[in-house]
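Encoded as structure tokens, the following chain is the form predicted alone, with no partner shown.
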Amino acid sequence: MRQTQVAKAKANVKADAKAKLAAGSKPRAKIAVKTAKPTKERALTLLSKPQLVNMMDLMVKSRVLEERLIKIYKAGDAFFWIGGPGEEAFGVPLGLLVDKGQGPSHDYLHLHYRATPTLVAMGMSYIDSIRLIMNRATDPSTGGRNFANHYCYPQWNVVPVGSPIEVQYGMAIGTGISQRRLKMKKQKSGVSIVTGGDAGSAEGDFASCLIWSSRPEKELPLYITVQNNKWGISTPYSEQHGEKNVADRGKAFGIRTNVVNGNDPIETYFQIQGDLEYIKKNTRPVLTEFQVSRLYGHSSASGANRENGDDPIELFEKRLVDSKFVKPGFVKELWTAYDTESRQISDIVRAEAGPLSDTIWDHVYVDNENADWRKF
């Protein structure tokens, strides 16, 4: 009986609905739900799309080169590898912002052996770097007589990279003095830029750099940077540094200091830009610490295998894709193209000759004067 009543009730509801439609009543329209458009990250709007894409391109180009150098070493075509995969978000912006040229009117670069991203951004070719690690006579930096990533480009004011830890901080004082002299004469002068690791900041050269750059009335146009990856070869930062940040050490000398996320190329770009402008305007030093990642160990001595850590390329790619600046797969395409290029260049360089014994004294002193001790 109850089922008959329910059936009748449903029939009545349907009849009422048909009657309303017949009388001109319309059913309620569905509400259209608009899908929100992807919003662009505000930080990405501070640079143009071509600038962002170029930065991404250079970061990938640098990483692929470093990975090719590791493969060259593991294949037995090189004696040693040392480099800086994981520092692309710092190195590329620095290379893009450098006043490139020769002489004290332009910026000097006192780099260490993790500077491949900076050199790539400045225009270094793959073949130059590969000739260096393979120790070929055609290597423009050392004539085939130094380790991987020990670059030297006099035409760009890239001072020879040395293997002794942090000596570049002491050397930067000299070019800084020459640039200050130009500035005091109201002539165009550049900035002496020095890079190094957090472990090396324990060296005396680093302390000397802080002292000499901050003497009252004699301050130097030095851009003192530290790329803190929290490791010194195999020693963790936490066991060696009493200060919270390496940059804190500059405060005692009255030096302007900063701590920056070195895995963010946008933040890094504007920090470097602002620091360089401040130094040029005030002829005073700046100490900035960039917190970066170490993704393949310190060198081939530790195996040069991929390690855990934030990858600045992956982080930046996600931001660009999410904001629709590039399509998914853009980085993969770049990677494939650069990997092919680096492999082809490796094959070319492998066939080139190494340095001859009669060139061992070349470039040791200016014009080879008194270079050969056997002729003293």
Ligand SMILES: Cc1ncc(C[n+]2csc(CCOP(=O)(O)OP(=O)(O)O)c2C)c(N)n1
The other form holds:
Amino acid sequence: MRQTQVAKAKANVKADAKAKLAAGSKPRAKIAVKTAKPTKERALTLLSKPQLVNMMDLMVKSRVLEERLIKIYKAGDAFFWIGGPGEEAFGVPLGLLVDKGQGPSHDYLHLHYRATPTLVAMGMSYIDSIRLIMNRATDPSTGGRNFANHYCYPQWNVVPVGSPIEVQYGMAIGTGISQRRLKMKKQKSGVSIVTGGDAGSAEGDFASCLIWSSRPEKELPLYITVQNNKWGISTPYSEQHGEKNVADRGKAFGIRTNVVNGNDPIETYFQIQGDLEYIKKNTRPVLTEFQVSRLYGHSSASGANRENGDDPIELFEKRLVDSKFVKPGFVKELWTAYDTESRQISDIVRAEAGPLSDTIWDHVYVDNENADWRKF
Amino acid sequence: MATMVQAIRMALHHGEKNLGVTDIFGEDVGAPLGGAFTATQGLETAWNSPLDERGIISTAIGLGLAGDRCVAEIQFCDYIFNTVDLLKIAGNMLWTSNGQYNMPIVVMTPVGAGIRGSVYHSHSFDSWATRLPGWKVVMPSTPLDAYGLMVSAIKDPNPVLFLKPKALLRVRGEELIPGEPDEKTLKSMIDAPIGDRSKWKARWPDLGEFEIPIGQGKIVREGVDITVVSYGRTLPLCVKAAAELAEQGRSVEVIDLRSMYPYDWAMIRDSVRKTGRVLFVNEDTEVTNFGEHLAYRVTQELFYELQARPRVLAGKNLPGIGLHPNLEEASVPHLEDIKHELELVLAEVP
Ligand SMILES: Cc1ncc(C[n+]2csc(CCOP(=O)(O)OP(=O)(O)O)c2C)c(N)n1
Ligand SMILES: [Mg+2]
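Beyond the form predicted alone, can we have the form predicted together with the ligand?
Below, the chain from earlier opens the complete complex, with every other chain and molecule after it.
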């Protein structure tokens, strides 16, 4: 049923597009001339309509999932929520542009705990994420062992998301070395992509990442990104940092740096695309700071209630509607369909079993070699 | 006969030639120095890292995630403490990912007192290490064991912490590594020359495949009156104490544990069943010491077979080890302490 609703919403868009084609309308060309803000609208024409619609769809899909996770938490079906509502305009383009696969010939993703948009764009299903937050035995990331948004997908090089802030910036060095090695052997190699917050960049691991990836003749194919939401839990950026932008710190190392509006999916899409191309071509790091919103506070620890801030979905929807890429009701329709889907899936997951207590000793060592000293 | 540091170097060479080791790295690990203790001289995959212990451990984790095999060095264990959270992560990677990502890395680091290293080159790490679930922890006391344990550590699909007792690194063993040439020849083959090394290349002897399984202890001296369990730097001191007590007609069984986790409980159990008395010796600080765990287990499982209370002789619970010999010797177990403790346990009447 849920599928039919989503399919219906998408079919409406298709029908709309077809009708326009039949009528010979060329909305993209027209918009550029008509609109009061020609640069922005020109930006929209850089992607095809199906691409724009797909991006919108994935952003909504991710947001609805996050809101469902919050509801699950508030209903008492999860112990904790943390996630990425407000980071869709960064995370979705990233997920769409990743070279998805396993091993150093593909991109590695060293993500933080706000990466639902990226995973959704990569193809993660709702049920995976809901099983994770409800810590069911079926949770494919951690088997019920870890928090919401702590994803792990080896088949896509999504290495385990952890709670300790910033350590992923150090680990990316290691996968980057492996990828550089392939590149030097003229084999296909990927990029190590790392994401994280603004406050966390005060940790030494961030400096490690800049230093190790920029040593002469040893430069690493690292995409070092920062999602600057201007907060570290309750402490504002101005109390955390003296530098104007986190990205400025890359300059001392000769690293190419950028600061972009992370609430604009078109801007981020082309920034990420260009950055990845540069990294692959030159085997050098790039540091890009994306200024994003934190729309539901830090986590469930601070209530997980809707807060003020630019909403990338509302902003993008308006642009698409104004430019007549979608009808005004499109997002609402999608929203309803995804919401129904997410509710139905939570009902399924709620009925699933948690991990059995005697599995605590599983996977301490490879092949379940005995780890319990009582049994040595 | 090889020294322990030469044995480690040869095992690492075996690792990079035959076991897929891609990176041996750490501070001053590459040319020209080849490690603060020369354990990595002449190795093809050895390279110098920035002076950044957190960077070293997290890079090792990243290499492990990418499926590469590495041996990372922390120059002195005194400087490993700011990486403890990363060591925790390496140890829980497989578990938290519910079996999806293993962490096949080796971290080696020199530990312990005995070289007049003062406050910051004398720390121990064995008790800390045993509080890192998911890791295997080994510490050899002879060159042969160092070779065999390093080969096993490299082959192991789990993270292995290889503790190098720094006071024993230059000590020669009594047992030869299979295929090992004589002392002089070996030196000419694998020790880097003093002075310009830019053109020097190691010539590696053809050593056979030799492994010491992780988790297996070794009875280095048989006895019937008391068991002493140790590892690393204090092990040869225990052997010496046993020899001196033998002159007084006391028969001491000495176990070299070699692996702290997993540890050879069967060997300890069988020995203590035979002797009824046991002393655990190591040089890490005494409060919440790994020896206490072993003594606890002996008490729980062998209580009614004991003739005396198990004892632990360890380093004093001090914030550091002072440089002056009077200070160092009063801080960590030495021969007279070990003999004294053995005598105390032997004298106890049930
Ligand atoms: C090493 C470490 N210290 C503290 C914490 C607790 N903590 C969790 S999130 C957070 C703030 C992180 O802020 P930022 O890096 O800006 O990321 P954001 O949550 O804003 O995305 C803190 C202090 C932690 N998880 N890890
Ligand atoms: Mg922040």
